[in-house]
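One chain comes next, on its own, written out as structure tokens in the form predicted alone.
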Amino acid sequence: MTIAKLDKRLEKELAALKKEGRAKAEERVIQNYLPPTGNRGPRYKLVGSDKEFIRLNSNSYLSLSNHPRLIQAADEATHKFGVGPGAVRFIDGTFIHHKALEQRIAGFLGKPAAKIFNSAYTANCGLALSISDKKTHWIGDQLNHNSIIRAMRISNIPSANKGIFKHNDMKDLKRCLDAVGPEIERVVVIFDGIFSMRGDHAPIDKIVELCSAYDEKFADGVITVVDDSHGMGAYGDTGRGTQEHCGAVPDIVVGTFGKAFGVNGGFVAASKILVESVRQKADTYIYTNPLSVADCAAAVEALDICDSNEGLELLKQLKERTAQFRQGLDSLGLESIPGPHPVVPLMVRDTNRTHELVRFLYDHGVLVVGLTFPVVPKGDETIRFQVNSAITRADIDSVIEVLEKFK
């Protein structure tokens, strides 16, 4: 037996991806981290380059990954229990750190219970498997993250039991709700809190209000679900995310520890009964090893920091640097999508120019992500900047200067 024939077919598929502009570039490899010093934030060194880079493409919004308290917590947990759990959760793979993190994130969000996963991606998929049947209808925002799209596809419901509404368009959401058939007993409306490529947020207050008006129409009601992976820790007055910013709480919150909290893993937070249903029915929870105790211990420490004066100061710094960067773009006459979130899209609106600017920034020690056709529609070509709290005022000034040189 050989996979030579398969390799040939896959080689053609990879070539097609490259021709269509959808192939991923070769992965850059980080080989060193240089801590902040003076008025300069952290820098990174890559394999094959002598440059020191500012990362403006990192999800670590509060810059907690290198925090001494997180490192110490992970180290202590590892020395006590080892680097891996040795089993899935229901076969004695549950440690005190898993339970502590579930209790901590539930309390942080004001939910009765939570269940942790290896990622928010597997959390979304596990949730879909847990709350869907043939009489369930899912409705999602057209710009939802791939994990939500995948979750809707594997939810074991008929294809007719799905609706998509125009981005943040409440009239179109109403259209989708009105179109749900009389045989449906349960409707799930799911959306991102922060849309990761744009930095804008879902109007959770309006979504919850609209869905509430339809709740009595269905035997199991209309359930609202937010994936607030990019909002949690980085948005709202105390970092409670988009729900805090909007002043409304969805029924179910999905999130990650891998962005603002600086660690790994995802979670589902909701009622105790729903969380128990997830534990009993979610394949992506049941049949895989859990997070390490190191991840859990570090994540608890991150949540404790977020709930402290230090956390509020980090959030303040993040908001100030984000505002400074957005003001810098405005001063250069560059187009963005308004909003206070640290995801700041620069609308370039041209594929070649986007590639040129990404390379220009790289040559000047700045790492960013460029999004071009067909990943985004023609005319929507974008560079996504992501600000974090460890980036300094001087760092932002230097990046604005680089953009001015290119302009």
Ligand SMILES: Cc1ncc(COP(=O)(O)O)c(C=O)c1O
Given for the second form:
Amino acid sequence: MTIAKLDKRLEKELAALKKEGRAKAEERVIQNYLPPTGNRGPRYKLVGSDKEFIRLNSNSYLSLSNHPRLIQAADEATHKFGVGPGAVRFIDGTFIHHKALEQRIAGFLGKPAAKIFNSAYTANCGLALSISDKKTHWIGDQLNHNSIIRAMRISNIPSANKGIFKHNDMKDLKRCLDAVGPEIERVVVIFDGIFSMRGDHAPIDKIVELCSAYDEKFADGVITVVDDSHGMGAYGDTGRGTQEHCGAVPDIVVGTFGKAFGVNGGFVAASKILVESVRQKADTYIYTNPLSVADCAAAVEALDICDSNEGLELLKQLKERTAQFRQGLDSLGLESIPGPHPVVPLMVRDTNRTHELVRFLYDHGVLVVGLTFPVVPKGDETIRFQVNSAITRADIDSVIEVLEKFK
Ligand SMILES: Cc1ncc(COP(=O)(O)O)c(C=O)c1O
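Alright, leaving the form predicted alone aside, put up the form predicted together with the ligand.
Every chain and every other molecule in the complex is listed next, the one we just looked at coming first.
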């Protein structure tokens, strides 16, 4: 009967969340996917609605999730090895597909080695567990993703061993580096590649340059880590992400297969020794079943496509549609944060208006996400649009028309 008492307490907590405006809305449920036809991109049907929706809130930037080659690769792997690994990696849950994906993503990024995880979230946490000790100091951008913040929390370092710098502010990063105490042997500077609420990117070249100036000061140096979950596949001339866009390579790259690559799973790519440390020490790798062989086979296929003319064409389409959408916003005099990434925020700067516009778009068959306080600071209320390669020119025109109608 204890659960009844706990339920009562939790009910109060949930009510408080709602009152503070922090509760998530009921989840919408997708029940059908309608493939692209003619000049119309894919559409989605939701439970409880007859409408066919354009989805502008998906991270599948290259629209690879429904690519026949990925589906076939996943099918073949499943037919051969089944749907689940049966055990964790070190108890014979490692299949050739896991090893193949690790080699493929390391090669794609030009790193000596990589370890795959169930998600980028668990990759960040696993990395933190692997490289932190009491003499490690972590420094992060103030707008880092929740998984990085959580990773810093679970790394068990004293709270004094943490620094937060103002978003993309190199002067403030320098302040954080200068503040590191003499007892510290290792500094880890970690940041998102693309900031997913804004579509802007970390100045990786400047960060790497600044950090290298402090490298000699610490026994184990200053290690730079980018989590480029939103940049990987979708950014840079060949989809190598923010590091390619900025022309500078951090020591460690974390990422996901669950966004531009269209599948699922995360990874840490770095030196061979670091990756072996992750294998030995990352609880979120060791004590949990790995990705299915289907996920791995599909992700390898996604990387192969990215490295082909077809991938470059998808990237080109993504850039063109993103530019078209941004021009459309400009022509309506709407405010955004400039940049070429397919995350295009529309700055509404008002909570009620944000909710109204999300509803208006929904009523006109467009799925987007609205971000209001406390997810974003008051005054920064935003609607996040995410463009993808399968959206057509006509689709973008129709979304801009809907926005024009909204008064
Ligand atoms: C920077 C960053 N890291 C990690 C994640 C989580 O990725 P995954 O779904 O693979 O855990 C996200 C996405 O929401 C992200 O933006």
